[in-house]
Each structure stands twice: as structure tokens, then as C-alpha cells.
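Here's a solo chain for you in C-alpha cells, the form predicted on its own.
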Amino acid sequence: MASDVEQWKDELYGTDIRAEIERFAEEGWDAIPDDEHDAWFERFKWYGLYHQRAGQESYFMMRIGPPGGVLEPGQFRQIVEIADDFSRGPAENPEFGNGWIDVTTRQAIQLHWIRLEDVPEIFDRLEEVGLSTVQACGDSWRNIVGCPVAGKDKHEHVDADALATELHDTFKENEAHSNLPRKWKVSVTGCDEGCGQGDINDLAFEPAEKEIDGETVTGYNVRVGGGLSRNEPRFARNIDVFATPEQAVDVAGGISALFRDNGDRENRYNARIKFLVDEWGPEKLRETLQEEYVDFELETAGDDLRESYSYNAGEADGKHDHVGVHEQVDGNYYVGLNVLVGRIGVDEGYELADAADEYGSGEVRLTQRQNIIFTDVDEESVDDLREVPVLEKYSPDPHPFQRGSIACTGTEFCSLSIVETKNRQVRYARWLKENVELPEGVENFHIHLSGCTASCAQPQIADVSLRGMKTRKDGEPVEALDIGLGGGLGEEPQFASWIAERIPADEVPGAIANLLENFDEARDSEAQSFREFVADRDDEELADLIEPEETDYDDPFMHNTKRTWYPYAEDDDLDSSPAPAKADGTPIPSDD
């Protein structure tokens, strides 16, 4: 029997969905009747909507998804006017105000506080600078992932953004492909690097080469089947199949045909395809792509160029985030800049739009590791764009610690999350900055917080992965983390060993203090990276290692977040939540 989703996706979705936005919008957030929010709300995050959690009610969150996050001039500050005059909510974030963007791990952009009446006028503004949320969620092709400067980068053996710009005008609001049984993540890499992350994707495409007909050709192999939710993380395996990038397209289609045909549609925990691919095997797939959805003969795999990877490669003076002043393959520049957990103000994304304009082309550019770059800065203006002031606060040469972090939206917004995560780990990221030295030779830390298993935050592949749970502290309950170990990509990738189970939250710094200095006194050498000290130790002699302490770390979100209708609000219980809300931010007694 199909799940309820899949029964009201048959009743309506795809692009049909944003008539009944515009009615809602139009008639009001009662007009959405109280028995049918969960069907709405799950055909809402096709055009990029999902609905806050409880206490929240009638707000929600907004996801822009350009392909490969190549903002183009003029997209990234008409988000920011979009983000200064309609994400704004009814308390203020202690750490980031009230009015922001956050940058997705996915490449992408989230608005947070949106009301549903406000959506349409956001759709014409998005549309008149060629930006769009159409399946930025939902049980279709999200966003397409890749290497951030592609097209500009030196180390490049194809032109990633040419397939991703493909894949997306060709996918996006394709009838045949908008309804598939779970989400759709696809991965375009073309550099030397790595940075597309292609390992934890349902579908990659990797640089590699092959001999036909008697030339060498530069094209992609293909991977399927990786992802990292469900406590249940899997690395793409390879269907040895290459395709030339005129047969790429070809072949995405085939695959996602083959998914939407074959995919679970009964149990969606059970539905993405790494399951498939577990069920079927490489060899299996390959064969029922080959004689059902593609009409030509696939080539098999060509040599790839995985030996090359070096981004999160676990490398103990490795950087390759992009973050800092690099050479483009026209001899301008770009400045990869850090944003700490992925968040900017309004009023400092004002800044960076005033700045890239100034010396740059005006594009910026957003990383899977939640950072912003600006491209086509020529040499004369570097020194005087690192000049600027709100290139203080978001650095080209940040430190570790800030570098490392990334974390999720946590009980801020999310209904999965256990804990609060984007506030906790910029303190977590600032205290250690202060307090903790890296030892010699380490110049590169990577720390996720991911507030539940859904892995938003990709902890998996952190040098130190940090998960949402609950404990008991002095009999009073708490907000904890789970610690894990070394997990990373590059040409062997390996997810983290989770070593240590619900560590209050306010010894968790103390934890990570601790690790490194028993690191640096136990390791090989200083050539030793940290992920390879892992690698050579067995769970129970790094559990020993991590050892969790109190310090003068403060944590002012021990409380069950959770339980709160916004966890930074004066009065917090979810009793006292102003929401539902009218379009102008009233809320709507519960009587009407």
C-alpha cells in the first residue's frame, strides 16, 4: 500500500501546487484546513516551502536553489532585499538579530520566518532575477551540487557548471521527473579536488577519462546510491559506467527514471536509492538502466581521477575549501570568504553585495561548506577588497576553528532537531578559538553539528561529528551531543566512528579541548593527520581520548529547546508563542 505522502502526491503535485499556494496566500492561513496540514505541507516543500515546527505555526522556512550556487550579478542582493523585507519574525537570535540568510550545505539559500501570504510577491521577485525555489525540496531533483568555482577554476579537467546548468534546465519542472519516491541529490564534480562531494550523493558525476575510438576522452563515471541520513550513511558505488559530457544528461535521465520506477513508494524511510542499490547491486542497476532507459551503448568506466582528491581528504595542512585568494584560470581572482555556521545579516549581506560589485563581477558564488565566494577580482583589487570592513567578521583567512564549523538549523526551526545548534556551535567555535591551541602542523579542523540523524549538517565526514540527543544532568534533563571520529572523503573516504554517547552540552568544548592535546601527545609525528591517528585506533583507546569536561564554557541552551516555540525568546514555552500569526505578524486568537 503507498504511504499517505505518496497518496497526496497522486491527488496533486508538481507544478500544479502553486495555484493553491497563491489561494492560501490570498485567503489566509485558515483558509488551510486544520485536518489537511500535512498533506499541504508536504506538497508546499515542492516549491521549496517547508512549515516550521510547533509554536510556529504559520510561518515558514524558504529554499533558493541555484544550480552548482553560482548566484549570478544582481541574484545575491535581491535575496537580501527579499530576506530585509519579509524574514523577519516576532523575537530576536541573541547571536544574529533578527533578518538573515543562512547558506545551506547543499548550496543553497534558506529564509526563515516567511508568511505564506508574502510567498507570491517573493516568487515575482526571485523570478525577475532568474532565481527560482521550484523543487528546492519534495520527492524531486533538489538543487545540483558541485565544485563552487566551476568554469573558473585552474585545477578543472571538464566544465562541472555547463552539466550542472544542464541538468537543472532539463530537470527542474520536467513532468516525468518531478514525482520520484524520495528526494533527489545529485553531484557534478569536474576538478582536481574532489569538492563536489559526489560520495554522499545519490547520483555523482566524477572527472575521468577514456580511450574510444582511438582518443582520449575527458567525461565523467558515474557513482549512485550515497547519502548519509537515517543513521544508515552510504558512500556511492560505482556502476562502471562513463559518460561523455554529451551523454551525461542522457544518462541522469535514465537513472532517475529508474528510480522513480523502481524506488519504494510504500515506506519511505525505506526509499532513497542507497537502498536500492543494496538491494540490486551495482551490477544489476547498470544492467536494467542499460536495457530500459538508455538507447545507446554505455561505455564502461574510464580511469578517474580520485587520486587527486584532496578536499576533506583529511590532510593535516590541507585547506582546499576554497576559502582564501586563489588563482582563476583567467588570471583573475576569486576570494572564497567564511561564514561562520552559514549565517549572514541583512545588513551585512548589504555589505558583501556593495562589495563583490565593487571588485568583482558582482557574482557570488555559495560552498558546501557554508561559505560565500566572490569571483573575477583582478589582482590590482585584492589587497584593497580585503580591506573592506565586513571582511573582519567574514574572513579570508579565518581561523580553524571558525573554518571547521558547520551546523545545521536545529530547534531554532526544525521539528526533527533535538538540540539547539547554529547559536551553540559559534559559541562552541569561539570559546576553542580562545582557549585551545591546534597542534603543530594542523592547520585544517573540521567540527559538524548536526541537531538529529537526518545529518543536515553532514557530520559524518567531520574531523569531529557532533550529533543532537538528550541526557540527565544533576537529575535535571539536558541537551547532549554524541561525539564522533575522522570521518572525511578524498580518494578513500570514511565515515566517523561515533565514540562517545550523550556528553551534556556544556562539556562538549572540554571533550574536543581535551582530544587534541592527548592527540598531539600520542601521535606518530607531526606529519600525522588527525583523521589518520584515528584510522589506527580502535573505539574503546579513542573513547579514552575525548574525555568531557566542565570549563568556563557557558551554555545557555541546556534547556529542552525543544519544548520551546523559539529557544532564545524571554519567555519561551510554548504556550506563550504569538503564532499563528496574520500577514502583518498579529497573532490570530485561537478563537477565530
The other form holds:
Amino acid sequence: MASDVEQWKDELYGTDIRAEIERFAEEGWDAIPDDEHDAWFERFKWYGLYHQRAGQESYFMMRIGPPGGVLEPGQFRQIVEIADDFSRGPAENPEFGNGWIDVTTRQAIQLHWIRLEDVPEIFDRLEEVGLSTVQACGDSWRNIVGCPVAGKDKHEHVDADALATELHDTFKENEAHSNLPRKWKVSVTGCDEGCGQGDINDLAFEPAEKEIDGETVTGYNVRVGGGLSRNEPRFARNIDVFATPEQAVDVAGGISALFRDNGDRENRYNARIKFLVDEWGPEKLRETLQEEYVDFELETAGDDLRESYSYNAGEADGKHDHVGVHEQVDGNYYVGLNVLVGRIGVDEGYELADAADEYGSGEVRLTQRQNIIFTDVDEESVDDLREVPVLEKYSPDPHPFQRGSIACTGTEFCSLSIVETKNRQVRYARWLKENVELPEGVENFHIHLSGCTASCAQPQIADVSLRGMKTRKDGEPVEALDIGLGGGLGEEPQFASWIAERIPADEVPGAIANLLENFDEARDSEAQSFREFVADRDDEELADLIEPEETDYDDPFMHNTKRTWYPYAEDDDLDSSPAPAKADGTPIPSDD
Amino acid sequence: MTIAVRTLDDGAWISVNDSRQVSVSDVWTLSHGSFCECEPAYVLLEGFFGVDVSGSVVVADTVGRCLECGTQDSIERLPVGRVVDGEFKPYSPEGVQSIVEPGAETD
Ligand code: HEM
Ligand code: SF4
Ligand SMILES: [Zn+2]
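Okay, that one was the form predicted on its own. Can I see the form predicted in complex with the partner chain too?
Expanding to the full complex; the earlier chain stays at the top.
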């Protein structure tokens, strides 16, 4: 039997949802019939609206997905203004205040505490500057990720931005592709450093070269079926197809249609294309694509550039992220700024927008490491830009522990989360910076924290992988983390294996400190990277090197943060929740 | 009256009559040693993959992990609450739960 979600989608989905959102916004939250909540909230996702978790009813998360993470001049400021006007919660967050934007690991922006009543105006303001929330969530083409410095970077091989934009323009609001069995994540990489992270996407275009009719053509190799979620991580598989830039959109459309027709609509847990690739194998996928979904002869794969991939790769030479000052092909510079766990307060957001306008072109680009990049800064302005006060916090030269930190949304807003994440990760990074000396030669050290196995923070491809768990400590259930080691992308990507499980969250900084000390003592030489060191050892050996312990690190979130309406509220009890609320924030009394 | 039950948001919730009632990532106390050897077992529910109504009792298929011994396994038909006069009353995760469905409940 088709799932409820499939039935709701059959009844009404895609662009038809817009008018209904406008109607509910006009009439108010209460106008959504009680017995249709599940159906409407599922549909709203197609327009980038995600109902927040229990205790926060009537408030929404809104996601905005610019292709390749490129926010054109003016767009970033507009988003900050929208956050300033509409993204305010009933309580403060102790690290971040009230009013911020989140930069996500798929180069999108997330706003929280959005009220349905404000959505039409927000849509208008986004459209004014050419932005949209269409298909940011839901079962269709999500934000297309890719090299955030496409068109600017010296490592570029083929123009990823052109293809990302073309895919975006073709497959957003495209009737034939708007209702897929599950989310559809596409990545376009154009550089030899691999910063599109294609390996963990449903569909990946990766730079390659191919001899066709005696001529060397630059284009893309195609991989299918990557993804990290659900304890079932997969790297995208090589389907032995090379696409010229002219063919790429047709190949993408063919694979999307193949997924539309063959993905599992009975069982949502089995619906992602990674499971279809498991079942069919890459050969059958290629055959079916050739026979039924494209009308030209597919080329076999060309020569790729994976050998030089360095992004998030742990050991390789080359860039591991985009932080810092880097020369562009045109002689100007791009400046990557570190954003701790991806969150930017609105006041600082204005200052950043001003700086991007004054010293660069005003463009602000978003990276898959939750950071931002100013482009087109001329050589003379680089030093002036560095002096701007807001860059002390959003630094082009951050401490490695802060630079390497990624955290997902967590119990603050997310239904699935087991633990608090963002505030905790900020506190971890701060403690590590103050208390732990990085071993000689270690300049990049990535710690990714995800609240659950959905893996939004991409924990399996970090030096230290952290994943939300619970344990019992002194007889009480407390928030805990599993610790994984050995993950990273690069030529030979590898998922972390989970070495130490259910470590109380307040013992994790101590565990990382001890691990690094043990690494420093036991490694062959200063030339051995952490990833190499881990690859050389089996799980048992590694487990001995992680020695969890309490330190002077203090963790205010050990209790069940999920069982609060907001983990940081003074009175955080679920029964004290001010939600659901009317448009002006006054609580709506429940009738029972 | 009919009771509409379903899992939502990738197994994050059990929805009863369009209201999100039972959430994943709570720790349930299970007796009878049928999940693992621990007695009682403190089991973190990691996701719901099915839900059904048995008489007035809402039962969920779920995946959990024991916080003591680390056993990870699925649990079929875990009673998570019951409907009384049309209103859902969740069972408390902290209360010791038999993971065997109460057979007599067929009203
Ligand atoms: C049913 C609930 C949710 C599920 C099942 C879910 C699942 C996922 C998965 C699987 C990924 C990407 C991992 C991959 O396959 O590569 C992801 C990305 C992400 N999710 Fe969720 N998520 C949920 C709810 C939320 C909520 C409520 C928020 C925030 C309020 C959130 C925030 C994010 C973020 C920030 C990302 C990173 C990338 C992006 O921009 O798409 N998630 N989610
Ligand atoms: S990893 Fe889990 S907890 Fe974190 S945002 Fe994703 S779904 Fe939520
Ligand atoms: Zn046990």
C-alpha cells in the first residue's frame, strides 16, 4: 500500500501548495484543520517550510537554497533583514541571542521561529532579490550543491556554477520532476580539490576529461547513490558515464526520471536512490538510463581528477576548506570566513553584509563546511577587510578547533535529535582551544557533531565523528555521544567507524584531548597525519587511545533537552511552552 | 471512532489523530529480558518504522539500543499509549514496560 505521504502528494503537491499556504497565512494558524496537520506539514516542506518540533507548534523552520551556495550582491543582506524582522523566538539562546541565520552543510540558509502568517511577505521579499524556498525540503530536487568558488578558483577545471544554475533553472518547479519518491540531492564539482562533496549525494557530477572523436573534451563523470543517513552510509557509485557540459542536464533529467519511476514509494525508509543502486548495481542503472531515459549514446567515463581531491580529506595537500585569503583567476581575492557551527547573529550579519559590499563585490557564498566566502576583493582591500571588527569573530584565520567544527540543528529545533548540538559544539571548541595543544604539523582537524543518525552534520567524514546518543551516568539518563574515527573524503573516501559508544557528553572534550595526546606520542613521525594514523590501527587499538574523562569542561545540557519546549528557556518544561502561538506571539489556549 | 495513526518525518514521531504524540530518542525501560540480557533494559528508541492500533492500545515498531550493553535491535509492537474516550494517553517511557503486547486488551 502506498504510504500516507504518497497519498497526500497525489492529492496536492508541487506549485499548487503555494496558494494554500497563502490562504492559511491569511486566515491564521488555526485555519489548518486539526485532522489535516500531518498532510499539510508534509506538503509545506516542498516550499522549504518545516514545522518545528513538539513544544514549538505553529513555528516553522524555513530553508532557502541558492544553487552552489552563491548569494549574489544584495541577497545576503536581504536574508539578514528577513531574519531580523521575522526570525525571532519566544526565548533567547545563551550563545546566539535571538535572531540569526544558519548556514547549512548543503549551502543553504535556515531561519527558525517563522510564523505562517508572515510567510507570504517573506516569499515576496525573497523573490524581490531572486531567491526562493522552492523544493528546499520535501521529495524533490533539493538545493544543488557545488564548488562555492566556481568561476573564481584557480583549481577550476570546468564551470560548475554554470551547470548548477542550469540544473536549478531546469528542475525547480518542473512538473515532471517535482514529486520524487524521496529527497534528491545533487552535487556539481568543477575543481580538482573535490569541494562539491559529490560522494555523499544522490547524484554527483565530477570533473573529467574524455577523448571524443580525437578531441579532448572537458566535462563530467557521473556517480549515483551516495548519502549518509540512517546508519546506512553509502558513497556514490561510478556508473561509467561521461557527460559533456551540453549533455549534463539531459543525463541528470534521465536519472531523476529513472528514480521517479523506479524508487520505492511503498517504504520511505527504502526510498533513497542509494538503495536502488544497492539492488540494481551500477551496470543495470546505466543500462536502464541508456535504454529508457536518454535519446543519445552515453559515453563511458572519462579520466577524473580524484587523485588530487583534498577537501575534507584529512591528509592530502591542497585545501581542506575555503577559509582564508585565496587568489582568484582574475587576480582579485576571495576571503573565506569561519562561521562557528554555521550560525550568524543578525547584528553581525549586517556588519558582514556591509563588509562584503565595501571590500568585495557584495557576493557572499556559502560552503558545505557551514562557512561564508566574500569574493572579488582586490589586493589593496584585503588588509582593510581584515581590520573590520566583525572579522575577529568571523575570522579568515581561526583556531583549527573552531575552523574544523560542524554541528547540525539538534534538539533546539529538530524532531529526530537525541542531544543538544550547536551550543555544545561551540563550548567544545572553546574548551579545546584553551586546553589542548594540537600536535606538530596538524593544521586541520575536523570535528563534526550530528544529533542523530540522519547525519546532517556529515559526521562520518570527519577526523572525529560525534553522533547523539544517551547513556546512564550515576543512575540517571544523560546525553551522550558515540565517537567515530577514520572518516574523510578524498581520492579514497572512507566512513568513520564508531569506536567508542555512549560517552557521556561532558567526558567528550577530555576524550578528544587524550586521544590527541596519545596520537602525538604514538605516531611514527610528525609527517604522519591523523587520518593515516587511524587507518593504520584496528578499532580495538583505537578504543584504547580514547580515554573519556571529566575535566573542568562544564556541560549545561546533560538533561533530556528533547523533553523541553526549548532547551535554554528559564522554564523549559514542555507544559510551559508558549506554542502554538498567534501571529503576534500570544499563546493559543488548547481546547482540551 | 477511528483512530488515525502513522509515523511522521522519517520515523521521528508517532502521530495519533494528526497530533505528534510519541517521539523518538526517549529512553524506555523494558522488562522481561526479551530485548537483551539487561534487567531492566534502558532502551533508547532511535526511530519508528511502523504503527498500529490493537483495540485501544497504540503499538509501534521501532529500533532501539540498550544503554548498558549496546544491543541494537528492532522491537515489534511496543505499546506506547492507549486511547481513552477518543483521547490519546501516552505511556510513560520511564515506567517499566513489558514489550509483550497486553493480549487481553481487545475492547
Ligand atoms: C524528519 C526530520 C528530519 C530528517 C529525517 C532529516 C534528515 C536529514 C538528512 C538525512 C540530511 C542529510 C544527510 C545526507 O543524507 O547526506 C539532512 C540535512 C539537514 N537537515 Fe535534516 N532532517 C530532519 C529534520 C531537520 C530539521 C527539523 C532541521 C532543522 C530545523 C534539519 C536540519 C538539517 C540541516 C541543517 C541539514 C544540512 C543540509 C541541508 O541544507 O539540507 N533537519 N537532514
Ligand atoms: S542530524 Fe539528526 S538531529 Fe541533526 S538536524 Fe539532522 S535530523 Fe536533526
Ligand atoms: Zn542490555
